[in-house]
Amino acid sequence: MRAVGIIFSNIHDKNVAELARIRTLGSIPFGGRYRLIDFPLSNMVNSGIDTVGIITKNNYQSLMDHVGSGKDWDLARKDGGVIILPPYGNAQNSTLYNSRLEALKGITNFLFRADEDYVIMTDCDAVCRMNYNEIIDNHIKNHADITLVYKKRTLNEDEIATELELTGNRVTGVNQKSENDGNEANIFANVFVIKRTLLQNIVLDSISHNYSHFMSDVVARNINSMRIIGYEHKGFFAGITSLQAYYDSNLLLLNRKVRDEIFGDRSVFTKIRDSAPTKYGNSAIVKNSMIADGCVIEGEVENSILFRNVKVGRGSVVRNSIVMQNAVLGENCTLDCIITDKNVTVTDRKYLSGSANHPFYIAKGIMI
């Protein structure tokens, strides 16, 4: 057991409040039939991390209920496994947390009684396959104090984002970064690499001082009296970083070579359900998108993602939509370019349009 894994599942909940404000962005739907914290927590089973902490915040039900026990990700077990870390206060504050560095004072016991020589922290807003013992090996070998990982990438519409200035793999300073200039910049992904033993110390150093930003009051303190060295991710990446970030996200899984990037090897693992098959009716037609199962469909679909239990109505057309669990789309109408959250329903006869550049969404329950 080399390293214990840590998850913040609310962390970036602010960057897609629309979906955020029933569940944390950890629990948002994702694919068809994944959250987003299957992702990180799937790179830690095929990474061999088999203890895992997921520090939560609020609206966390949905979070309990999908990761349940952990055996889906065969994490049920009696020593380690998956942890689900509620919010505490501490003796300098007693609201709930803001970020990383006063979440991780919440959870100093979870800390001390690991007993792994390094922690990867991660968190939930990308959608990516990353293999963390790469990322681990190639920290030792530099005799790094942190590692960070980061994309070369430009910035989503309206995304405020960490970028990190490398002499080598060495990081040399860190800096906010909220334009899009075209160019791609070294953006970090939010995962970090560091010995246990050292987060300990900070974690205690950080209580002492009342430090609360592990960037800023961390990383860009200690950026000379620390190794800190970058890591880069040269595999897909997509950062959820706003409603539109999510829409695109979920649309680029229409594109053959990056669902098989993320979801090739069936490694990427989820809450099992058990669902009847799709059932396609005599004037069904569906045209390049991925549906769950449990679905049905006498409409047209197309460019779409439609989850699970998902209906469509006779003379109805979906078009470059993401339509979440049990939506009842009545008879005869359109949807162009909606996102609609779980339990929506659409009577007969209405049309619905957003924009690709501006999709409309549709709050969970809603009736129109």
Contents of the next structure:
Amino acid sequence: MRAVGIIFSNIHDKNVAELARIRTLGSIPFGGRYRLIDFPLSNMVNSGIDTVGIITKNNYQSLMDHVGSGKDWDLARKDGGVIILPPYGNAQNSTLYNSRLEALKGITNFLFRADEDYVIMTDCDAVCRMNYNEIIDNHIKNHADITLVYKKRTLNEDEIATELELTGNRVTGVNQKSENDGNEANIFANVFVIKRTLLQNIVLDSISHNYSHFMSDVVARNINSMRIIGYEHKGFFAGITSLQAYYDSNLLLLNRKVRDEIFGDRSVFTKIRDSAPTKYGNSAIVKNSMIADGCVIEGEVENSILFRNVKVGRGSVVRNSIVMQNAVLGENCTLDCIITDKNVTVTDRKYLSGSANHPFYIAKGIMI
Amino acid sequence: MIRKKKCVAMLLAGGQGSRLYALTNNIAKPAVSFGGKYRIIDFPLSNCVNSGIDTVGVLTQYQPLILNDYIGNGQPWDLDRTFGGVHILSPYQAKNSSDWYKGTANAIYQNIHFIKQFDPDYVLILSGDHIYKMNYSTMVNYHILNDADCTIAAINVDKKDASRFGILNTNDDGSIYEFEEKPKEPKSTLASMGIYVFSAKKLYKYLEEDCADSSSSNDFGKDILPKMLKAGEKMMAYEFTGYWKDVGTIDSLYEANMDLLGDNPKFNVADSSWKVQSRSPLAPPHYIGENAKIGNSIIMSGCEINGTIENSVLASNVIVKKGAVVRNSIIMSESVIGEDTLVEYSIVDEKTIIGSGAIVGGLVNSKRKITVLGRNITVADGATIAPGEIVDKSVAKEEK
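The structure above corresponds to the form predicted on its own; please give the structure of the form predicted together with its partner chain next.
Full complex below, order starting with the chain above.
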């Protein structure tokens, strides 16, 4: 009850434009049965944060369907729980927000109504387990005004990110970084903690000054006048910054260590849908793959992630691919380095191939 | 407006299931796992929901903890309702008496007020130990059409098996003229499935009479139904033609699980037109490792498979280590099969840990004898468990 959570569900939609065309970044399917928002949302629940606002902008039908009442995260509460915050126009502002700060302006009521001391904000562009409690503890101990969480890492290809300049744990500069020079840098993880009353003041202040960007207008301007600190996330962190990164991060789950860190304690929550258990036929050959419930496998699957209710026909081969829900692969077809969105059908004897550094994406509902 | 329900279902789930031995040491039979994902009670509960019956009383008595937990508020079956929904009915202490449920009829009689508060026209009596998909509303409609007082669901069994069942002898119009309990020379092969539809008023009348009769054993099959027939009530047999299996024994439970396998399984749980709902575990998709071999098997989420799995059913979060072979077996959730261990023709209950290099079960003179390992036990490295053994305590390695 000491912190209220805010999740930005589609602030990075452009990262994976293909997948986010019909949904928010937060509702992009991941890891066989999850959606990206499950990771921050589960982190909230596992850190004891039980009032969570989810800020959306557009394309949020799948998100609302997924989150529902929040009961699968134990967030269907009388007091608090999960609240989806779609944008709404008012007298001053009739267009959709374009930045984090504008989005926060739209939810001032939510912020004022809460009685928690702190606000923890996160985006849906990363797969990781974070203990927000420790971050808030650290924030309190350091008498911080704002805590920015970062990960020491190299940039992904084509990634544009915010690099933190640190002196001790104090953030002394924020720069945009867009070139992967091969060196590890302190890359902002789009997670931050702030006192709720301070955030309210910042939002009111930025309305009167017409500020719009949190990083450049608030953090950069106040880098000396406020106590802004960095907090390093040391665990696994997979940034979903492009289709390639999405593909690579999915396949990282085939690594036992990663799987144990993310799923070991079985506390990543997601919407529960009932499928029968997966059935393997006599001709199935499966190696190094993650396979969700409801599949029927009669062909070969290797180094792949299969979502729920995927059918792989006799003689078909799926390699290095991510196959989302309800795909039907006929007989004797081959998929190599392919990402299929939901409800894709591949008829008999088709050969589809991308490459490991350029996976091929097949859109939702396509029949080949 | 007085609210009422057309039909209320009463599910008898208090049975001890003593013929399942170690599998029901600590849990009631309806809570025994089935088919990797389900528990036996999911089938009658899902049938109710799919048939539009949203008021179900579940009568528990024997070891109800896990069953009660599992049913909870009924949300997985959409039975968390403000009017109706699923209710757990356990024996209770009343002002003048307090009794365990003495027989099936007595269990219903003790909860007659539960039924009456919904003022139903019909009461459906179910038992919690059968695997089947059945539309109860068709049966209720048949009951209404025939203006019956009691309708009994029945299934045609093989002539050689008929003497193991309660047999219904019927006229051409489906009305029953005689019951025969386990007859030596059956006149028909129509066996009672233990599923009854009663017109509510008749049920109340006969339950009250039965309760007053101190010589009665308070059982539907033995007392209520014969009394109704004798009194000339209209009793109909409703013939069911789908898959139905009483899973009250180790062998039948094993067979029913195996009936899920194959290209054209005898029993299809993945039927989207008749979904079997259950309380799903929270687990990631299962992982099949580099050295795994899998053929003709069912595997649930959360498993980590690095060995060989053939003709088997694995429930959630089972770990099968490298070199292990699981054949023709049922492994329930959270169990571990150690490296190079062989498990054949066995049922391994939940949370049981088998060490490495062990041998569990197998064939006896090329005949199947099911081995059973109970819940939450440990089998030491290198231990051997003979085919047909039923083990409910941890097994250390034999000293040689």
